[in-house]
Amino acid sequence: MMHNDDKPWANKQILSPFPEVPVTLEHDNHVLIIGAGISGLASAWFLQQQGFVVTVLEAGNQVGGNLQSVQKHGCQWERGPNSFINNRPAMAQLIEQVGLKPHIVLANKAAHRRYIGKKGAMLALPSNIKEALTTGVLSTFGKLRLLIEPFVGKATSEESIAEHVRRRLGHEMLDWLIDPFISGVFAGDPEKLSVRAAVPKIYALESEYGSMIIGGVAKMKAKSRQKKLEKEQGISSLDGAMMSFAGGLYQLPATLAQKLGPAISLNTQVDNITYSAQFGYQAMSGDQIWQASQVVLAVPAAQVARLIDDLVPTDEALLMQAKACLQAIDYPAVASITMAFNKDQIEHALDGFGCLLPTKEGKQTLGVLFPSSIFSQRCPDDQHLITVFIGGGRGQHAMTLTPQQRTDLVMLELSPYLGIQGQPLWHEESLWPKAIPQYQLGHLPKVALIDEALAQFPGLHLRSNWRDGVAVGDCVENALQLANMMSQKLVKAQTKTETIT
């Protein structure tokens, strides 16, 4: 006879709709969700509308992951992403859902002006054929090369961006317009990401079209066509819109927490993941154990290693490799600093989204931008306010720097760019140990591996921004892609219960 000290759960409080009742994983519609970031949280609500029960369970003490905004000094910034582009569905559809379009906070026009570090100096990129004509961005050989583009036949096997565009656009487009757009995206080394994991878009129009430019102007075609459609429709669209929010990216995280209520449990550390065909899930944390019939693991990918190391599967040695998969994935360390300074102490305008540094500029700041010309009121007219971005897979040796040291390493390296006199007014820095996931080449086949491998367990789930798209967007849509296909499945196996009684 089997005692309670050989069942470490015996003495633990089950928290469940169906307490200490076997789980019947067809028809139970109890999810279980790890982690309240924007992944979390978005697929709870999603979930939650399609008739779910949820329980979201964060091991920190708020809402929301890296979406952090912050209001003090008189200003208001963010501690990690600065905005979002409204080109997502999903997007759309839970701003609208939790009542946040009314406090939708449009960029300004002059946001969407970019600029580049070149040889010391700072160059607007061009937005315009006659720009782009004459751009001192690019050499004319630079430009000229563009020309044989079409020409260009596709690739046989993976690529990384870098080798992608050297082979179709050549040498300059990767050094000065490509390189510095992946540091600012990933903070990651174009040389190692995988093409076709980490911009999807940009390898499709290859795929697609067989060249990058006959498709990018194919692609610019149609949205042009598609607007000027809603126009005569007198449809007003967001569509393609960069956004925030009155209170900063955090309101959207806040404002889906307070909708979930007391589906959510702060300051809660999942010890580990169970799971038995009679009782499905059980998620241990302390004294408490969870118990439902499907999980979403919306966590880091090391994290996801951690909780799956209780499961028994069938097939040890492809689980084992999945977890290898998982604790590859890197997140390197970026420090994000904001400092404000009087308008007089700048001689640039900074008339424009911000400034990024290619690595050719030898530089460990990536690049920064500029929240005050973004968004209006986010810091007194007198002053300027600015976000720098430092570290990342090419800056690491900022990493081993005090914090002090970072913000004058900075100062140092971006002063001859925005001409920036004397000391900022005040500076804060947000570290990130483990900031942005690196889809580096073979990316997509270690996910395809971890899916196979987590295949073994019915009903668990992975949401994260490790896979399928490190933007905010990309993980509102791909939270409505699961709550959608988990709610398909819901129906088919009632609907097949209901046919067989």
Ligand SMILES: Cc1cc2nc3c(=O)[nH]c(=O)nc-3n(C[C@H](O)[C@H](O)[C@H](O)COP(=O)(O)OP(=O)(O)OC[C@H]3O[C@@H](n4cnc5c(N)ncnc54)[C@H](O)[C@@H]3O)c2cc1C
Second form
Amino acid sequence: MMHNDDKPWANKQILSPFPEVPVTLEHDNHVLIIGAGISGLASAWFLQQQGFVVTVLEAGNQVGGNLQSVQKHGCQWERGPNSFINNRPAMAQLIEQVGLKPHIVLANKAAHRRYIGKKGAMLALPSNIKEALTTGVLSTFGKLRLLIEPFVGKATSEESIAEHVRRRLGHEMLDWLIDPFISGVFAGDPEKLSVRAAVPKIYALESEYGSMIIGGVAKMKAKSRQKKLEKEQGISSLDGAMMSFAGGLYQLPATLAQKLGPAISLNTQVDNITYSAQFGYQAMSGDQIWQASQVVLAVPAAQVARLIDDLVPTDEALLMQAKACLQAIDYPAVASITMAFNKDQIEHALDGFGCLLPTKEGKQTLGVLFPSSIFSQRCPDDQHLITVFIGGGRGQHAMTLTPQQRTDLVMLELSPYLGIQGQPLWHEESLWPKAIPQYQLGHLPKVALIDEALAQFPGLHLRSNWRDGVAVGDCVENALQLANMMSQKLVKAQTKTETIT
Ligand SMILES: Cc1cc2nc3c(=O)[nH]c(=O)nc-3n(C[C@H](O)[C@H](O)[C@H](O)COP(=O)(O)OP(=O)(O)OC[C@H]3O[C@@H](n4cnc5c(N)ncnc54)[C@H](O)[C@@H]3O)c2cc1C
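Form predicted on its own done; form predicted together with this ligand now:
Full complex below, order starting with the chain above.
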């Protein structure tokens, strides 16, 4: 570890809105944000709205991180996230503030139907109690097993998602419903993920209602009462809707970048940060230094560990532990392969959101989305667009193959489910060597330890998808909460200064 004094500053260019003025920590309102994925951009936006001066440093040559929309071959598709659920107030606020409301596109009604693969066939998942009683997804035993769920006691220690669901709902629910759902969200293994950290809403059903079924029904009833009320009052709410934008999800970061303008610096990979009481934080990128009194690290966990390497802590042992925790967060590789077919090449109508393949099916392919069924005008009318995900927690063998071998494998594995004839009109792979962070058992204590260790550095904040939720909406919600918290602190500090002077 280097001390701040060991750094050769002399030949570096210092960049800050107030380059000649040493930063006065308590009431300076300049914030450096490292990383221009949705976490960093939304943090920058909300902070700017609260009166902070922001500078965003991004390693890549474009903003958006995982949000990457492509227009090619007469089609539009996504390399990363395909859509988001509008269930977080901050997202609605952000969309409204940046003027994207007219550009929202809602998922088609058919997209509410979801399929799973079972024994080589595609089965629709039940969407209500009546369908649940008649579905072929669960056996009669599997359905009867659900009846004892309300009488199962609460967990006494941390459980994996698999342990939790098996204990409460039985193994069929785990194998055929929850396992594929977890593949769909985390590309992860339910045996390793912590139920409390990864799916807090599912965990809360037990802790709040004592039963997943009773809690689930209560929540559904409350939601339908709310919808009815809104209908009666003539309010058309998009709450809970699945959506994107006319130009794809990338329209959100692109619009934020346009609004933030020169505050964003692309091709600026931050190598390390240092802190001194006199200058605050200094972020080094090549021969440039950026300085500010506060910094938000909106980068993957391993990058956080790297960036904080030169900070001088009072409790070094604690910081070492925090770095080890950050480095241990697993991000398994995933490939997303988008393909187009003529409609008559696929037997199935693809009338849904997509089809997930449970681990029990023994495939490397995690699942397939039907983007041209979810949203209109994503490809010519006589074509189907599909996006297949392979790899993740259970498909790492596939990640040792070449892209063409992966496409061949996906075609072989998917053909029986979808009824595919012949080869795709075109296909394109997007490789995510470190796709989605896994909130494994022990994740929450690790995050608490990281927070404790980094609390040694006033004004250092963490905002990224390795904590507090991986969905795009979670990242935006967490960004708003951070901006609110920082704003309250600044007001307090300014009030204190005014009182003293
Ligand atoms: C294949 C895939 C499909 C997904 N599907 C969905 C979905 O359908 N719906 C949904 O809600 N979510 C989905 N997600 C999850 C969601 O996309 C992510 O959790 C979210 O976009 C993460 O945003 P972020 O800003 O936290 O991180 P990132 O998007 O990873 O952004 C981090 C940024 O930091 C930059 N950076 C890193 N190191 C440095 C450095 N040293 N200096 C400067 N910059 C640096 C990177 O270049 C990057 O731009 C999906 C994710 C993947 C990978």
